[in-house]
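Below, in structure tokens: the form predicted on its own, a single chain.
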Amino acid sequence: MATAPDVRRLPRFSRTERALHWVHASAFFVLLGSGLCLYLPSLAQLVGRRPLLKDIHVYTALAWLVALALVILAGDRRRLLADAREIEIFDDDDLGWLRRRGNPQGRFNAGQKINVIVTAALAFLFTLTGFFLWYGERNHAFRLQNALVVHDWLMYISFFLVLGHLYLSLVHRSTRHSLSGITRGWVREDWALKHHAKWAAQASPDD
């Protein structure tokens, strides 16, 4: 969408941030449509080649680690950890836009430090899980009872997520233009204004 020339841009994503989030999306999608077709009867039956489904599923988990780990040791690690502090903190403010009063949000509205919180949770379970199923096929002395079990539900709870992220990301249409954000760095200084007037008020523009 092309942007008026007295519209000014804020920057909002560094290089480091989108990798970030690129990686984690481009492995969740191959992560999620493999397991799909692993543990659903139906999807197995159709597709089949479950050894082949299973080593795609197997490898691209480790290279997701793998990528997640070089771009914060090679990015910027700085403006991580602060978005990290940003992130685990909930103020005044946050708590009144969660019960819908409209209050003004920093960089990170509250629903978006919730849902990277939970994603950090859920990818830490899914590894956590992953890893014992995957060993556990070795050495039998590490196959938990339960770990396929919560594996699963991990992936239903996450199809459910995703299809809100991508609500709000691609059709919602207040919401939709954060997009930009994450694959060009900048918003719409009029729209990071509206939805969130506190980083709004003290970013620089990108003129």
The other form holds:
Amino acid sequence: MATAPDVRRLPRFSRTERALHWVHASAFFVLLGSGLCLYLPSLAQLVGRRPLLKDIHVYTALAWLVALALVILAGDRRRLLADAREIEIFDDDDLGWLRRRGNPQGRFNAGQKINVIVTAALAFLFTLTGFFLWYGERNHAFRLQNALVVHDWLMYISFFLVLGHLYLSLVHRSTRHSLSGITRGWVREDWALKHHAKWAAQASPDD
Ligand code: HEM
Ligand code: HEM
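Since the one above is the form predicted on its own, can you give the form predicted in complex with protoporphyrin IX containing FE too?
Zooming out: every chain and molecule, the one shown earlier first.
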């Protein structure tokens, strides 16, 4: 959509933040797709090549972890650290927002802060259970009885979390302009003032 020349833009996500998001998102969808083919008998039958799917799943997991590490090592770590500090603090406005009192929000609202924390916890637990599934086949001392059940439950939780995330970022009229931030790096100042008033008040425009 064309933006009127007098609309002010606020820089929202740096290249590093966007790279981290899209590496994580793309690997997630491949892992979800290949995982579902391993999980659902109908899909497994349709594809019919379980060993290949398992390889795709495990190598994507490995590539995902390496790519995340590379983005962190080569990217703007100071910025990521500042994000982490911001996300771990819940102030009175965040608590008010969660109670639907409409308090002004900083760069991330309280729901987004929770989304980041849950997403990071899920990534860690997927990696842990995935490792036991993979290595447990090779060394029986690492075979954990419930690793597969936990891995499946993590898939259910992340599936519905991402569904909600996609609704807010692609469909919901009032929030979907956020897509501009995670693709082009900037958002309109009027949108920012409405959704992230405390952040917009102190952010400086792009141009
Ligand atoms: C580092 C990350 C991950 C690793 C190392 C990993 C590893 C594995 C392995 C080794 C299996 C095969 C289990 C078997 O059938 O013997 C598996 C299955 C599966 N994975 Fe992952 N995985 C990871 C992340 C994910 C993610 C992010 C999802 C979904 C969003 C996912 C969904 C599934 C599903 C649905 C299955 C099939 C489970 C079943 O057959 O009941 N995995 N994973
Ligand atoms: C096509 C797929 C996706 C789209 C269009 C999308 C869109 C977005 C947008 C627009 C934002 C920025 C929101 C803001 O302005 O603050 C964002 C942030 C974020 N995304 Fe995604 N995303 C996608 C996939 C994913 C996936 C698969 C995950 C996790 C598995 C994920 C996790 C996150 C997290 C943790 C944040 C920061 C917190 C938040 O805004 O909720 N995204 N995404």
